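In structure tokens, the next block holds one chain alone, the form predicted alone.
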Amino acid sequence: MDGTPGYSDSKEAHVRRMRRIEGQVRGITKMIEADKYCIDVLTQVSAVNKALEAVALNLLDEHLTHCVTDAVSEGGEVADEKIKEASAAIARLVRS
């Protein structure tokens, strides 16, 4: 394995998406400071959660198709460790 992250080909897209999410979070802060209606704030919080979930799922997909696939090709303990690592990441995403 070369140590290159699975998302390296789409790094800029991920950075843009995270900056957009960062802007959404700042917008929520401003909504709270401006005493906006609770449901409107909650709607925006939900949108941020969904956007973060989409980023996480894309990163997971890239990890599976790059890092885990490479480790499985290598075999042995490396493969076992990457599969356990991916399973733990999936479990964390499901619980969140």
Given for the second form:
4 protein chains.
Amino acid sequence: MDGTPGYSDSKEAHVRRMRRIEGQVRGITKMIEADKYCIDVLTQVSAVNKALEAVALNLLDEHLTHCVTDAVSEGGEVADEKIKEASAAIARLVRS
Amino acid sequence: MDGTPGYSDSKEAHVRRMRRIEGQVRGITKMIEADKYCIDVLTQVSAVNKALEAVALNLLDEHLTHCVTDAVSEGGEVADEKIKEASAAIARLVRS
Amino acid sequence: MDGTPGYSDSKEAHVRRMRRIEGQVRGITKMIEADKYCIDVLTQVSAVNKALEAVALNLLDEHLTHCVTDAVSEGGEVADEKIKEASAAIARLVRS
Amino acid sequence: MDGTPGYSDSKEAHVRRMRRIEGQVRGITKMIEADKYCIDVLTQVSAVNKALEAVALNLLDEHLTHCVTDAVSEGGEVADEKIKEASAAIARLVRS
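For comparison with the form predicted alone, please write out the form predicted together with another copy of the chain.
Once more the chain from above appears, this time first in line as the rest of the complex follows.
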């Protein structure tokens, strides 16, 4: 494995999504500064959570498709560690 | 009710937290641009999710404490609507 | 407040839903005993999670509508405690 | 792949956990029948959600370790489909 991340094919799309999320987060900060109604702020927070979740699930799919697949093809401890690492990342995501 | 949001007492704290989250989100964008390892990016995404969740739960507590309480004291349809609205916001949060 | 839970009007509906969930959980146990495919078992686990979430959100809405509303009408410490308690329950739900 | 599920090594442990969850769910039904306080019922629902999550994450780890690894070793479409399937199961879990 040459250190190229699993998401490199869709890197630009991820950067675009993250920039959009950055804008949404800045928007929430401004809503709070402008004393906007709590429920409207909460609605935006839930929207950002959903957007982040979508980014994470894409990254995870690409990680399984490339990094985990390469490691499994290599076999042995490299594969075991890569799977353990992926499972821990999935657990953090499920629990966040 | 004079339109002051329930979170106004802790507005500065919320703004500080959201600015920090903004920085974390920008950090994730930079990690992706710098081809950082998928799992490290995913770890940061889970951290931002957790931070956003904490902001949302605080906002919700303050909304119940002030806005919902004021509406219930007023009674009638105002109270019913405010509770329905809060329950819908809680559902969005649980499902995001 | 006379100790009647907020959900008493829809108690039968809750019992029916919980019985159905009980059957779903028993079904998952049987799938595992019958060596069913992992993904099919996981699909059922996600379905039970969703069903439980719906029960919880209904219970919460009824709690806000009755118990929290009664406590707020009573005012003082009773109201403050009831809101703190509801917020803590919401946090547990969001984080489960 | 001989159709043995990835979790077969820990099948008994999964069955025990699911039986315990079954008992917890039955306990919630009884609490509702006995008009127990909403918040206490909600606390138990969150506990069952957490227990189910733990079962799901274990099943997923074992699925990646055995089923996905075997499919990747086989390569080709079998591997691609198995990864797509796992990613979809992870998404359902994250969103449930």
